[in-house]
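Take a look at this single chain, the form predicted alone, given in structure tokens.
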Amino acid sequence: MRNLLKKITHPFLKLGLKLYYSKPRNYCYENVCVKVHPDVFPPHLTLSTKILLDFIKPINLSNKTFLELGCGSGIISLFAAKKGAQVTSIDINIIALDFLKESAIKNQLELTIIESNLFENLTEHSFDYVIINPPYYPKNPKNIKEQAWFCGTNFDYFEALFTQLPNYKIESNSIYIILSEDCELDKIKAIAKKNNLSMKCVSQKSVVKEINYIFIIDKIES
């Protein structure tokens, strides 16, 4: 029944939401604050991005090299900037970038932001810390918008993360990814063990009757 009501009350289904989101907003976390596109994941009324911004508060980040993958509105890039990270921002949506870039003259914060599907336009290999924020739902994404809620039906999105990710993982680093209790989410752990990864649960959050956890991936040792 909860799932059916997650539905329903999906941000692309019910109207309420969609009047919400048809012109930017600003959203705020420690005097950061970002402007959010309609056409942006936003994190207004969804809770991993609050999740993410309360479990990396209290991480040590100065002079750390941070990877936000597919940051949306780029708060959590722009809060980990703010806490001395040297913060490299990836997405696939431009508009999104667009805003960012404003953002973060706005925060006076520097990022590096680049327009990417994944890795495909990195070409650093090394970051002490990989914060990623997927699309779980398993439906074919049909606009920009959509790729931040939908993965793919055949979980196309992880398939890809997790055949690049390994690239990424060094020794010393730490890589988390944020999931929701209402995504497969033995689906998406056979996946990342098929490419030799494993996922650890590190913390969890019930928000609204909604369990949210946060995943460490390391290589699975030989």
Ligand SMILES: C[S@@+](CC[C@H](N)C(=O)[O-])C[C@H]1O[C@@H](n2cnc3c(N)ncnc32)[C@H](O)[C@@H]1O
Contents of the next structure:
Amino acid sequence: MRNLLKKITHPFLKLGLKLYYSKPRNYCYENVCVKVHPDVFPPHLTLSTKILLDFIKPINLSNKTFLELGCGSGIISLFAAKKGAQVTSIDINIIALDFLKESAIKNQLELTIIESNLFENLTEHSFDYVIINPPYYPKNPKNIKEQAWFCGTNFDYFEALFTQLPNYKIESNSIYIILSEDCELDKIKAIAKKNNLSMKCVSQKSVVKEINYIFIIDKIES
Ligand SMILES: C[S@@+](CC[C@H](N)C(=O)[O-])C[C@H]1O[C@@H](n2cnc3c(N)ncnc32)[C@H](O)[C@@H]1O
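Given the form predicted alone above, I would also like to look at the protein as it appears in the form predicted together with the ligand.
Following is the full complex, with the preceding chain placed first.
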């Protein structure tokens, strides 16, 4: 779907979308609602967020610890909290976190919200679930908004992520990442492997002719 957004070339449609997203917009899932600032990843059209929400819906999250790495609007974090999880939400985008604090109050749900570049400011190391919807286009982000989309020309985001992630992988927990056929899957898997991590597809969904995959990340036993 991020691919689809890129493919929209009709000038009126492009202008319409730009105008629509020039002010904060609400997004709701199962009676949980967030307000999304224009500088924050929009879950409305980019269906990866909805695919993850549908994926976690049947999971029993009651009293589980849950980390959303790069939470953006925080809709996934809030939904997990509604399902009874103890949720930590981290992002580098302060606007996203400020809006999420408001959304948490409005939904009467509790989250631990931390501004952090990946795991940098996190003191807790053990989470039952870690959910990641990463930026994956290989370009250098020019501003905070673009950090939601671009992982750096040298896949810097994934290099850093997969270096740090082994510290958060224990035998009993589950780490999920969503990626699209539109991104360089082989390159991303190779960076994981370099850090002794495997990525196994556990779910795939085709939306408007684009396949999205959810991978579970495990340590490669030597
Ligand atoms: C594709 S968006 C996903 C947002 C949200 N999880 C969702 O599914 O709607 C990626 C998010 O990761 C955040 N992000 C990018 N680089 C990051 C980093 N180094 N550390 C923490 N968050 C980061 C972005 O600000 C953005 O909110």
